[in-house]
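First, one chain by itself: the form predicted on its own, in structure tokens.
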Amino acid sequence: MDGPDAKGLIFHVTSVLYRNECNIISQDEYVSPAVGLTEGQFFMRTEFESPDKLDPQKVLKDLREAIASPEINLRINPKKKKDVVILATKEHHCLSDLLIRYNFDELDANILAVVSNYNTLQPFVSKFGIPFHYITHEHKTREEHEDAILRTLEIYQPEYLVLAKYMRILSPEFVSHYPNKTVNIHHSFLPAFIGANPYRQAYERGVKIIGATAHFVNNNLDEGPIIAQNVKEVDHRYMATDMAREGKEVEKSVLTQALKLVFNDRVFIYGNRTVVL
């Protein structure tokens, strides 16, 4: 639940759940500071057990009647694995980490397919019995290439897209098909070290930390709402290759952390920020 802060919101939610014979397991809430005449924004995530006969639509109706505010967003998300499609290019480290976690049921997701603009990773993906779609960008405009990808995604109807080092810039038209449903990972040097060879640039500048950022994709390149970040300290002993190796490890862990938060419905998007409960 999220919306403008008001008195009694927690009371109304817990009362409705109680009347519907639900048992609250955990609850977390946050109110953003009020700015000027703008009231604070209220966020709450409640995890609960319910009787088998529970009708989620009835609970939502009861909640809306109790809260009586059209500005409050209410959602009931059944606990289930999310259906995802992964987009990748040539780098394997993030993709392989996700596939191995998926193989051992550690991802809270169903990986329906992998889509790539190169066939480099197809032999590896095939070991997991996951469909691999090679959709080349050669001799295609960006629009033609993205249309081909969208036609493939239509087959699977994923809830989320995961960009596992997918080295193509997505157009606003493509992003509009999956608003706030596409998660990307990149090295956190952006925008300080943009373009090719960011770790070489970082080495030449003598940076003291390297890291990674996972974020939702929007129309501004690498500037969507941030989900998770982490860093690792480095020093003058690290060559560019050492930084790249360590950076890949951070990228893998940050992407997994972000996806677990998203797939467990813990992330609220507010403007260009996230609230994680």
Contents of the next structure:
There are 4 protein chains.
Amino acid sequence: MDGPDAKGLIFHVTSVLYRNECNIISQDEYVSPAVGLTEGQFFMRTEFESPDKLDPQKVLKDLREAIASPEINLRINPKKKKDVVILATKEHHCLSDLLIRYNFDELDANILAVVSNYNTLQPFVSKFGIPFHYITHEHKTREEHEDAILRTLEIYQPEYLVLAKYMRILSPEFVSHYPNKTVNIHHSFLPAFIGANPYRQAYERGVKIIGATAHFVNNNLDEGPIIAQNVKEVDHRYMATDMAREGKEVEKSVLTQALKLVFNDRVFIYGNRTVVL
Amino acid sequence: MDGPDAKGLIFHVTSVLYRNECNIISQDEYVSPAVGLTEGQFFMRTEFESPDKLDPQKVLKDLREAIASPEINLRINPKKKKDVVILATKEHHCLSDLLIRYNFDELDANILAVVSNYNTLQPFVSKFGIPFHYITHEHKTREEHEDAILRTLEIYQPEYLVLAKYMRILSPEFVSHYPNKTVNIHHSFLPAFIGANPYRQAYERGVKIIGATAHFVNNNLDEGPIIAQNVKEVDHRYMATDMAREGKEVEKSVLTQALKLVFNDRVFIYGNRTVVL
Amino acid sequence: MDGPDAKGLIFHVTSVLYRNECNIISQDEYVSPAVGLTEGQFFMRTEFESPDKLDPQKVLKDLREAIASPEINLRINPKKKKDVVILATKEHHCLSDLLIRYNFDELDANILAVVSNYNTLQPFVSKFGIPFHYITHEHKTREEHEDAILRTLEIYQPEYLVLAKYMRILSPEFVSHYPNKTVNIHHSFLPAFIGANPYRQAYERGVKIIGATAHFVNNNLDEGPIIAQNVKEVDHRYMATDMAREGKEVEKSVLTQALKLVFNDRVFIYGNRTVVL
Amino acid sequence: MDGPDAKGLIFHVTSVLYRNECNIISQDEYVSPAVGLTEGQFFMRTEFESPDKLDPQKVLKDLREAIASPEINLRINPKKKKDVVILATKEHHCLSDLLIRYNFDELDANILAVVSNYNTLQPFVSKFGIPFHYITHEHKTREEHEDAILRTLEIYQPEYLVLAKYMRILSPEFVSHYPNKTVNIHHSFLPAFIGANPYRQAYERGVKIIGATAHFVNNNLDEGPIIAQNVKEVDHRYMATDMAREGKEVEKSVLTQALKLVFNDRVFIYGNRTVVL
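What's the form predicted in complex with another copy of the chain like, now that we've got the form predicted on its own?
Okay, now the whole complex, with that chain kicking things off.
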């Protein structure tokens, strides 16, 4: 749940769960401080076990009555794997990390399909028995290309899109089909080195640390809410290509870390920030 | 609060706070999983603001009535600086880190005095206007030495003892005067290299990472509940003395980090483990 | 090269390379300090490009003449991929990390085969077209089992063995066939938690950091020269199984990091320590 | 030494040192790769012990003759502490870290004086017996203020200036007095959050990691060659002020780390990058 802070929110939730004989396994909440005229915002994630006979919608209804505020968003997510489609281009490292985890049942998601604008990764993906859709952007306008992808996505009806080093910019129109449901990995420590060739930029600036950023995609390139970041030390011996090679290790671990949070319903979006409970 | 897990604990606490018009600022809880015949253990730390007129003892009384279980420990700690005495020997790095923070009002504690079995650090401590007690262990039995220290501590009535590289082993009798209130920094990544000369041992084993451990002191040397640990990479060029020098940076940061948690009442002791909320 | 330190070693090497018109790309050396009666030990790794017509053996001969000390070990390793066989049991994470890198030509080694005492990983390994040898230890003495493995290894003549979570103890006899050529990943931050079930031990000690160690295997279990170590923070919420799950991320990254060093001839063994240049 | 790469440079240096009976303790070199028309650049740092009777200038002269290239810069720095003056404003954390190390003889520098545009830190600095110069910028043009500082610096003739959270921008004219000899600590992970209030910017962008950067000061604000960087994880609970508080820990450790490298003559400046040997 999230919404404007008010007295008694935790009390009302725990009362409802207590009356419904639910057992709270974990509960985390956060209240953003009120600043000037902006009131505090309340976020809470409660994990609970319910009696077998209990309908989750009954709990949700009770919660709505107890809290009685239309401004408070309440959601109940039964614990289950999320359905996802992965978009990739030519680089394998993020994709292969996800496929391996999926193959060994270590990912909190079902990978329904992989879509790519190149066929480079097709042989690899097919080892895992996952549909691979090669949708080239050549000889297509951006709109035509995105339409082709959207039609493919419609087949799978994924809950989340994962951009695993998908190297093309998505239009606001495309993004609007999966609002707050598209996760991208950016190969820099945002907001440093926005845009093209971040490792080249990092090399030229002579930085001693490089990084990667997983974020939700919104309409502004590289500016969506950040979910997770991580870094790696480099030194003068790293040329741009060395940074790119070592950066891949960071990219894949950050993307996996972010997806684990997202697929477990731990990430709230608040303005351009995330609250991770 | 902590004690055996039971249904409704969070509900009862939030009810009492709600009725008393207290505003919950943050609330963290943890339930250790039931294992075999051992039932789960419940830990909760709630930070709340109370109305000015409210007596904390009233809240505590209400909580006891609502929870009605003698096995549940309930404590209310008003937010205030803890009174501490620091024990040191000859090394300055942990002590000076604490003194600087205290000097600039960045420590959640009042440093009442420094006690040392050497007078090496006296000139430094006196710069900060803090009493320094030089109590040599020479020509004394351990019992006599500890008695002398205990008599000095009685003057100050500290809530916590901090062993800031105090290099003598304390007897169970001494420790029993400050049960779960004595924090030590050990210069190794426990449980590796228990005992004397850990950096020498680390060098001889050829490790690539060294560390430090802050822990509560109990009757078994280096075996009390761990509060915080941190590490630092080393390589073949580090002799034991180099490890010791670089290790000091880790020691002081781990001790400071642990004390911040302890002084903010965030650390629960459970068997030989800590739960940090 | 390595051996007892002596004046002029660097000079002699650079002279020989200069006369042979070799271009030094990088050169790293280390001299262990003389301690008591033990003299310093000299280690140097020089990467150089030689003229096309030059026979490396000619350089080696010139070096031997210039240095003229039988105690100095000189080796010339042409840059090439190492031939390796991987031993595994049931866990996939280290193995799959290596196979993916090998599949995309990102490993400085040729994986000739995988040997396992279970057939669990056979379907996965076969996706990559790599021979998989299932050699059960059931109904065999240790000697018989190791003999069966050794006969399989003889087919491949690997330069290195990689124990990618191979969960059986190897006899000194077995180890002696690949002296200083067997790399193991141990699932603890050695020397903490030697032996069985390190994550269980870590949980019971209540540590706040777990780790993994890649090391050469010698005759004493878990006591060979350490190549690389890394760690990860945990907290009270981690049960032993959680530590094991998260520890796998560390294990695979440490093993990969260590192998990169070993396969690039960067690791010298000196007593029970490694010098990594 | 540094300059355009050429065959035989290492050979010539080791020859000269060998003939002069110097013992090489450590030697590190780096050659930046030739890119397009830009040839490679050679950097080497050799630490050696010379016979007592030997004049360093004799070695330098021999080196110049052996190398015989005016483009190669050769320097001999006898091992000694550097003379420095520290500039600060109101924040103590970087300054106090340096003063403590200096007080206990753990800094490779002599702190000759502290200059500040506020008198806030005067009482603290005076505890350590170090001259404190309070030079306010009020009622002065920038030129007048910098002139006043420069006149004070002339008294001390420092080799290096350390800007320990000196919060005013220095003019190119000022900087030109200490070319490549002024080290600044910037409170962000450059090049992210250039300019004012980086922690405020970091908060608004919702980053999950903050950092600090130590760099040489040149004429472009926050754009000089980077010496060292480090980072710290944050989360949604950190407001800008929390980031600032925690960031101080990173700032002081990065500045100390950078100064250790600079004062040991390990840092070469090459364009806008540093090579650290």
